[in-house]
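Shown next as structure tokens: one chain only, the form predicted on its own.
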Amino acid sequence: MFLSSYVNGVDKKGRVSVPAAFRSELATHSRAQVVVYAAPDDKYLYAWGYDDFLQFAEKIKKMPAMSPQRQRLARTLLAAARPLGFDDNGRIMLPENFIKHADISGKAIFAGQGDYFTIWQPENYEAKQEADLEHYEDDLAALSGLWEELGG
């Protein structure tokens, strides 16, 4: 499970160190890779461990092959995803188009999201987090309702 947030420097080549806690989580996967794609709805990147992304992709594959939903998801997520390997220093190299999409310059924040993490330009993340807090009570109420449905 990916928890917490970490800020790391990004060099001019787009190399950034994945937080050690996240690398430890990824160590159990069949490939030492993180699968990254640009969020279609905002300026950040999704990042999944290789095996977790395969499980996610399997859900898309279960949809009818020619359905418009599957085709859109395949183009938006699967075709856009890039498996990125680690160098000897635990860094990945973010593709230039991903860096531009997320407005990353100099630093990136890695934000744990449970079964995946996101990568943001720190100021954009802080603004999103501030906006999210406006919904905090409603979100807790929704979680409470879900918890009750599950018998918690």
The other form holds:
There are 2 protein chains.
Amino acid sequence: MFLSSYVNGVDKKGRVSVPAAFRSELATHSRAQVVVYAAPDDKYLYAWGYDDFLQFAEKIKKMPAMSPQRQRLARTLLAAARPLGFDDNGRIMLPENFIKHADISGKAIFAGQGDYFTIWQPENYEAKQEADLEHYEDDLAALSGLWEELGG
Amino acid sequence: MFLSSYVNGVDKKGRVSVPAAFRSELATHSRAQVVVYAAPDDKYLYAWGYDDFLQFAEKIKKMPAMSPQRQRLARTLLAAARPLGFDDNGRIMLPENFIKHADISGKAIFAGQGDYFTIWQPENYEAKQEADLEHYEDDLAALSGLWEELGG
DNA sequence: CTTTATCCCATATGATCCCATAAATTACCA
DNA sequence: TGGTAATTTATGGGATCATATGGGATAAAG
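What about the form predicted together with the DNA, after the form predicted on its own?
Complete assembly follows, chain above in first position.
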């Protein structure tokens, strides 16, 4: 499970250390890779462990062969995703287009989201957090609703 | 599995490098060729690994011999398809009619779609991506719906 | 005999590997 | 417990390798 968040440096080669805690989580997968793709709706990146992303992909592959919906999902998720391997020091190399998409320069924040994590330009992340606060009460209420439904 | 997308140059001879990541996927097939055909519905090309395309073809071959439906599929897929080999540097040569069909000149984008990939003129692809965004929420919902149905 | 495709080599760019350092964390022991 | 050693983590730079791409020679086809 990906928990808590970490800020790491991005060097001029585009390399960045994935937090050790996340790395050991990723190591449990059949390939020690992280699959990254640009969030279609905002300036950040999604990052999944290999096996979890594969499950995602399998669902898409099970959709009707050439249906428009399947094709759209394949474009936004499969074609946009990149499996990134680690160098000996636990770094990945963020491709140019990802760095651009997320406005990253110098530093990046890795934010655990449970079964995946996201990568942001730190200032953008802080702004997003601030905005989240306004929904906090409502979101919490929704959560407790769910809680009761599930008999928790 | 074909993941992520890459832009490569098409030289005046019509040659273009197939991304190395795709090449190594194609190399797992019984012949190191890629089977390409023009998308019937839009300006791009489909590209399959040899064995997977064969399986596809088998399905068509199992249809009643002279049925109009089989004949149409045979024309759009089998007759239009072309197995392309690689030169020593991992390039294929796109035949003139494919280049025309996809409006390709100078550059081409290879978009992984899981069990196959597609080839586009980059600007056309970007336009398509943009259009995809309008369906993003719905498509994602459909995917998670599938998710629960399948117990994922 | 011209045109077109294939093969072969040469090169630049960019990715990957490897080592070296520094900071932070943990382990160990007086 | 305080302090020191050992380990893990993050980071930087350079060497090496892979990939993409261009041009020309050779072979095949019309």
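Take the two forms, superpose them, and find the largest set of C-alpha atoms that agree within 1.5 Å; that set is the rigid core. Positions refer to the first chain, counted from 1. Bear in mind that the values here come from a model prediction, so they are computed numbers and not experimental data.
**Student:** Keeping the rigid core superposed, can you check how far the CA atom of K59 moves between the two forms, in angstrom?
**Tutor:** C-alpha displacement of K59 between the two forms: 2.5 Å.
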